[in-house]
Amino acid sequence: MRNINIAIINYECGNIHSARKAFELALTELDISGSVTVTNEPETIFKADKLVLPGVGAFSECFNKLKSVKGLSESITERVHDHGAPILGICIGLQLLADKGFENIESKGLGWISGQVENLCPDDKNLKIPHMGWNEVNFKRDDGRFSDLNGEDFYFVHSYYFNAKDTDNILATTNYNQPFPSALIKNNIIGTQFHPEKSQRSGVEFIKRFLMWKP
């Protein structure tokens, strides 16, 4: 297999260091040559085979930061939509793919997957918000790639969730007193509410499957 060039998008809202280390480890275990570059440069994004949009923080602030870097969101959009490069959104990186979010204020998102980001409100008052720690991820679709991770535990830190409009876009769910989408997929776009880069062995296995994924 040829080299895989991975661009982790740096817009000052992500776990850049841990994401880079996790992707480097996945490449090593797959025995595939490649590079993992942390960047906000459109030229580098245009050359990448796979894109990663991490995210930690508030929806509106992260969206504004993404849009504030000259040419960044435009280059990501062109690479993903016009050239078909696969992209993985992580946590807020997934949520930014929605039409809009309601964290603190109503804010528009990228609108790549229909739905909106809403409060996670479990009926059980003994369950704390944010939802923090390990939880089981149940993959709904037998896609021959990610579904063999069904039932594995992944690491979460979030107070909001992506309420997808089209259930066909839901790749996996997780239960926190009530089920919520924990992974979404649409064409060459995939996103996780959990943090694969913090999920140890399960996370590395998920990243390896993303790197081998050919939508």
The other form holds:
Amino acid sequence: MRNINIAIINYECGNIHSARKAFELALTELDISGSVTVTNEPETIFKADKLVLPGVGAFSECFNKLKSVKGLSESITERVHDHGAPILGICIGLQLLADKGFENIESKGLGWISGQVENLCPDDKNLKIPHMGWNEVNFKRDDGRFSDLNGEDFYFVHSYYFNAKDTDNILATTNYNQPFPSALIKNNIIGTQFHPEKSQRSGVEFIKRFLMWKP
Amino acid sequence: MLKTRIIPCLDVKNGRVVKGVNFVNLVDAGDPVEAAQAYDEAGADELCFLDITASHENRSILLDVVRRTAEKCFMPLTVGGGVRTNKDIKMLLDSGADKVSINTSAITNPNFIKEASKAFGSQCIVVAIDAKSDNDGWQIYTHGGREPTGLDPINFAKEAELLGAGEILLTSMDRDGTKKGYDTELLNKITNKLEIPVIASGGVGNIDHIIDGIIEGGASAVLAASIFHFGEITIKEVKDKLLEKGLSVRK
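What I would like now is the form predicted together with its partner chain, since the data block earlier showed the form predicted on its own; can you produce it?
Once more the chain from above appears, this time first in line as the rest of the complex follows.
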């Protein structure tokens, strides 16, 4: 089996320590040689086979931080759009793929998957915000890659969600009073509102499927 | 459906688990990383470390414990104890903590809650409130339950939410260590008033107490220490019983 080089994009938006370890474990379990690099350097991103855009924090702050590293978002864009490298956005990393977000202030996103990031506001006042904890992920389409994880619990912590414009981009939904898109997909771009790196066995299994994924 | 979280809490002093953990055959029952891994395998939904090291100089030991735990356990980890500044929070998050619990500093300087949640996001800021009942209600105590503050925990919890806390960890000082069950009356008053999740803590002696905390108290998560550490009940037993009662738990 060939080598997979994974770049976890570090733009100072949250803890990437466990993401790195979870990807290393997934590589080991798949018995694939490769490397997991935490980086903000365009040269490393150009060499990576798979990219991971993690993130916790507020939408606009994360977007500004991503943009503030010289050449970073340009290199990711080129690697993903021109070279077709698969990318996984996690939590805010997923939300940043939207056209815009409304957390605290209206802010532009990368616009890679159309839709906007809106407040989760359940009608049932007994439901708490943030949506924090383990919840089922219902994978909608059977692309033979992720759908065998249908119904597994993953760990969430968020107050905003990705309201996708095109339902074709919805890979999975999760119920919190009403269903919201919990994983999105478009060509070689995938994103999860949940944290696979914090979701124990289900999470490692998801990461393994992302590593094997050939869009 | 969102699951009720079961959270074991480990008291850590100078990098060692206080009193140890006896529920499985651990090589070193005092090693927090080994205990964390055992809880990970036992199906805990989250883990909490409370650092009770007196001296702040030994912080690097705790950070190392957090780092080694995050490398082994792919589950949410909350760390509390001695968190006073944004720098303290940053060091814990950089070491691999997902959430940081702030106790005394949040009570004496509520503005810290605002600063911290602005810098790191509400999702990682847990405000820990230690409450004790008095004549006509409850009041908050700080410094490990030694200093009365005159503050009403119900109003303060709401204030913390408005300042940006993502979660409240409510410990009943009356019940802590008594095995008489959570203070469900106080829990209920707070969970009714708040939009953010509340973790119940202090007093669990059996599984029924956990159920009461969820049903009567309205807690989103339940925290316990000794009953898990001493193997009196297992996380699986708790989850089975909760399922029987029609409550939602992670398989």
